[in-house]
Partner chain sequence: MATKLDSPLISKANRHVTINPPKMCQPIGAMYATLGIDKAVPLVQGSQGCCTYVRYQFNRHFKEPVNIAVTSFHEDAAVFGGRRNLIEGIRNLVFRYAPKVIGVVTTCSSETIGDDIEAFIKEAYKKVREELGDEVAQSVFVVPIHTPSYAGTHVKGYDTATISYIKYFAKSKEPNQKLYIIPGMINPGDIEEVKHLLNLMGVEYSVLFDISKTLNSPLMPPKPLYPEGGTPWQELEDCANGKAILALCPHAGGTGASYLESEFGVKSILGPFPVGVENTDKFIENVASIYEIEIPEEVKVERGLLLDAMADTCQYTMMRRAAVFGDPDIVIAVTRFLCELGMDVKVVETATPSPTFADEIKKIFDEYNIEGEILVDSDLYEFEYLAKEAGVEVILGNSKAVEVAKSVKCPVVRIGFPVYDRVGYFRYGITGYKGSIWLLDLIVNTILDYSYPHDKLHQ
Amino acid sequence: MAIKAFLEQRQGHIVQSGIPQCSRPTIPGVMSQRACTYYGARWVLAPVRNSTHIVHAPADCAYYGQNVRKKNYLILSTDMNEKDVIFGAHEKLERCIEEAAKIFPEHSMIFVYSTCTSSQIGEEIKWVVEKVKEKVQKPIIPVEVPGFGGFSQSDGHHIAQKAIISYLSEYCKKESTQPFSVNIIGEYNVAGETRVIKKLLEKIGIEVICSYTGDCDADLMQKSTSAALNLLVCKSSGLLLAQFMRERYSIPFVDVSFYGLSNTVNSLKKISKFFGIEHKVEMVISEEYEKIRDKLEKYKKKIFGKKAIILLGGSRIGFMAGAFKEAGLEICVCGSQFGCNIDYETARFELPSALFIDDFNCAEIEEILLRIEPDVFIGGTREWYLAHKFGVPFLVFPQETKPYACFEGFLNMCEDLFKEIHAPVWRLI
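Output structure of the single chain, in the form predicted together with its partner chain:
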């Protein structure tokens, strides 16, 4: 009832055909599923190994930012208090950076983040960084990510990329080009996916040098300049970096995705075409497919035609929609917290008649669950338990334990879908 009147405000964001309005501010007073810029930056930068991360803010920003994608990372904070907010905390930050360098001498770089509070009181972290650079003698990279900057975590992804770019342009020179080598950009090693992708690429004779940022440290970043090709997995969190590397180090990039069989096969073909090794690929593909075929068919039969809702972040929706369609799901609703026009266009190509929602919120999810009564819901942790309360099976993404990428990953995904949908609990309600 209330939702109908509310829809007026959100009309352009919920559409049955075409592309929804997106990249707009969220309406105040809703239970938004979006996060802040700082969150987006942590998502990208946290996995960088052998680096110190200092958050210039009250301690809680560091507390929440410690845990990224279900993994804990070492995190430091300047722990601002009332006095710091009133009188400024330049000196404190300066000392913190020096202390951090002393306590963790083995770390090869330092990231310094500013969040809401430090930005509002006008802390110039860039200035502080310049000031201590000489004393500390290691690269320090300022990351200015006030939570209110931009409309969602997507803006944080951009700023984090710019931070990596600033590091690369200052410290990493191109020495040579290594044949048959690639970097993966926008791949975060959720549940070991980087490992699976690497293994597959190795089979066709291609070496992965650096995976930004799932398998990444200062050394690998230096080496990554010698790659022959960049594979762009996530546009929202990788496009800038890929473009930069193309201009700076003349490394071309291709869009790829390893979610779903046809995506994986197409990506492998694209890559092998670039390197001129098409002959190897066909064999690897059929070999890998043979391995999973029997089990996959079994699961696919059991999930064929099930009605699904997918609500995921940005550039995932397009590729994932393809993968879920391949698994046999019928996708009725597709939405994203922070998708941009390109994301929705890719997804629309896969799903010509689905309902599209931009920046969905709790009330809308509840309404959709009631009206559509899906067989399965695919989304993030915050929607998980809500769906369960409606008696709807849920597949959480990013996933909990197993990789979903490539051939074996696709099998894992279908298996997880089967497990969720056919759990006896849904029949007992």
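Give me the form predicted alone now, not the form predicted together with its partner chain.
Here you get just the chain by itself.
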């Protein structure tokens, strides 16, 4: 009876038409693929350069938070133990912040995270931060992200944005607007994406000042207040910041995506229209497409009509569904770990007849693999080895080797899809 009730609850999360139930806590008993709020905050803040990161927690949280998108980032821990949990550890945190400031004098700011353990015993990290700020003489930003602060990493994205906002509010004043300049928000330079986006925008005469947080440090944050426009790439990890900068610094923002040719072209046109330089864009689009056309057609012929499953993070499903569809894939299943209504509506526009699934779990993925028998599975590292066990080629996203953004990135993506689908090893299965 309990299993029947559980399956009935999951029905609304798996739908063939419309959008699934989403933005809800995981149903008890489901082995969710979601990460915690702390990891969600690390996803946003870890790439900030020249900054010290201290987690007020047992050592395990530092270990968990050091690897973000397959990259290792330095993070320090107060190493809370049983005695600290019983008697409190605010003095230990004070010493840790002061010591870290001496060890890394070149760092411009310090992020201090509180996770489940320190939050459960009521450690006041904001009070500690205020207490040591005068001694340390550099900005210290508290980031309160206990696991119970939300039901997925998406909540951590929001808390991390608020941490950046608190820094901007206190330390960054509005500078005079720099013409033909933008910031990119929600772009993390996973495999060099920021470089190719910057290169493309420079071709139409636009300068990128700061990319939050893939190409970001304290100086760039200060300069970012002079941008004429913000480009919002990821709503989940950037919308709050974009809205804040619009209200505080009068910098408008537009939604853009540089994944897929159509998305890239539409975004370039949107940006050029804002700056009144539409005449430059058509020529650049034509030049960039000519560079990749022949190779692109070769790969698209080889992957056209292949059945695919895409299970990704929140804001990615909409624009990535369009990009993979443009590559020629037939997308049978689309899902997200923490997508919201807007994400699924965008994806449904691209995929009117695909099966949608929210907050998927291993058992459901196995069942889908058996029933759909896809030619390729596109997802995160958690699903990688599961797909291979079922003999299904897998493309990991966010990718690890080459940029997938803009024209050259789209060619890279199609090439990788071709290599995965047609790898000789699959003939042995």
